[in-house]
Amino acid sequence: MKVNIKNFAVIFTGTTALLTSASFAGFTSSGCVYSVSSSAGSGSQTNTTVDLSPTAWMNSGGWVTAGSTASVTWANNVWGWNPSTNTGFMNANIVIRNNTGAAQDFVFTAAMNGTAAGNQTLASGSIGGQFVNGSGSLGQVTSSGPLWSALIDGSTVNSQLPNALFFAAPFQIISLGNFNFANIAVSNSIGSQTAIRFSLRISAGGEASFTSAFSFQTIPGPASIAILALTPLFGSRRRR
């Protein structure tokens, strides 16, 4: 089975990739970093960064354990900054495969490092997903705590799918739902980082794919507060 998704960014355990550095009006970026940790073991990582514009980049790559027993892949994952609206954006859209014979834990983080000055930050985001059970036994996707979180400077802005519990019959596909939030006010500006984090357990032979986005707008002053409009970036999925 293969699941194709679009617009995503990520992080790898023990491997930090500093991709680029640039300074824009209202925001200074020091790069996007990706990490994956898994009970399935350590893995190797590849990643390619493409400049889309002076203020936007795209990443494609993957993380895989020895023998391809577990993997995380991503493609066309865009992140950057719009200086005309003081809006930052990042995607964390992933496919996680567990080809081992037992359930495995995965923690995946996509982070854009940088700072943004402002009296307030408005945050919006979205997540959607599906689970493919490729085994002959009952399959599960679970989480202890939130499956998905959006963070600014290490503090959770929003989380979705708390204590998730999904079941799929043998060789079946289920939806994990679509969720979003908009215009959450954050009291301070961005001091170091914005991030998206996934934390979940996948049963043996399972494959979970997610499409998520996190957007944030810094507000220069109280008189200029604007509404941040976020269009969820749900990529198409294809199976074979």
Contents of the next structure:
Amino acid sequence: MKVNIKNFAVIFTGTTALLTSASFAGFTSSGCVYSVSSSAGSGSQTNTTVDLSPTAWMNSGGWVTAGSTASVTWANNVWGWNPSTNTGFMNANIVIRNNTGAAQDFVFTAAMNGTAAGNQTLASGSIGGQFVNGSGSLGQVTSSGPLWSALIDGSTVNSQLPNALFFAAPFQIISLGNFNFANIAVSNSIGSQTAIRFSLRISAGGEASFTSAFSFQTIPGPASIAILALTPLFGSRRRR
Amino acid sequence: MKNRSIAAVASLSLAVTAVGAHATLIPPTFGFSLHSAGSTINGSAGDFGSTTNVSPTEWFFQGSCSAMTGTSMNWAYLVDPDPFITGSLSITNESLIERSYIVDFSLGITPPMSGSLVSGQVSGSLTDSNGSGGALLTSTAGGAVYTALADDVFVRSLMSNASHAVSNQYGTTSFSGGSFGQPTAIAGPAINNTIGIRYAFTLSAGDSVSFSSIFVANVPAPGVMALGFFAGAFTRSGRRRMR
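Instead of the form predicted alone shown above, give the structure for the form predicted in complex with its partner chain, please.
Time for the whole complex; same chain goes first.
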């Protein structure tokens, strides 16, 4: 079979560009790290990780102060790259409890370390939750600033529940509502990590629980798109 | 002799107090069972996490169970054997197919109650955790998602024939599942051994749900019982008059 040099060049360039494009579109990850800080004091942290695939992990863990005066419990999946949806994402089921006799501040961050490059990154996500007042007094959940934030490389790309203020009667539950955002352009790349952050104050004997998700999709650069456009052209040349 | 008697009584009193104090430090039995896809895992909640005494009568159970393939579950409950259960349960269906779950939490109570006033509530949130484009939570076979139990027998249920859906990718919806006995607790049964909360639901593949719940049982105050007695007597006499 005679190899046409011109066609070979097109095949080589196209294959290289597509491979590059594929690696650019993916989010390479090395798992998830967690941090908790609270006015209730320092705590000990545990986390169990189960590998779902080479780029996906299921985590279950918690943070608790001595005497369980305050605690955070989480279950969280991180997917560095999901080929079925062409996205990377992380989710979090989280419960934050204040067993002290006074209001306490909590900041919880789940961060997926990794990098991704592309022409643009699109982000989607959501949060919903509820508050249980397990005390005999009026209970409160408040935040100074956003209660929930999605971050890329430490910068907030979306936030929800600004200056939250919710009340619950003794031994009652209130819904904190649900908040969604979809496909907002946030940056050109991910240099080190994506993260979900909860920052809130919970009254004595209160408990807040949430389900949440944050996803990101990198769009291939123009060179890759151009190569994709050239592929049918190459096919038509061969047929001729 | 008198002093010796006083000392003996004081010692005995202190010993009784010490035994009493020690008794309150024994955590109540708080068990769970998770049933799904033909498998059951059950045990003491304390064996799957931590148990902490946070007040003279209240205990905090925090734990997780991912031993069942395809399911991740965690919980945080504050309980009082006097009794109440309040807290949160989260489940993620890690499998590739829709799954039905029955999750029971059961608390041993002391002392037994010859009658009770009960109240309860449930609320939650549902998230498309895998980005499939949607999530669905339904009550299983037309039943209720939340059922309050006393001695393993039905007391009240909430979220009957429930169906909650998320229709956007990575979206979340929250739901209020209703309440009973709020703000005024309603008459409940005699309770001898346990109170509990049962969650029965079906959850779409790859998605997460969180429930926050309360179930409280109080002993009716004597005045309330008397009022109930008189109310009954009044009703009976009223009926007689109508005849």
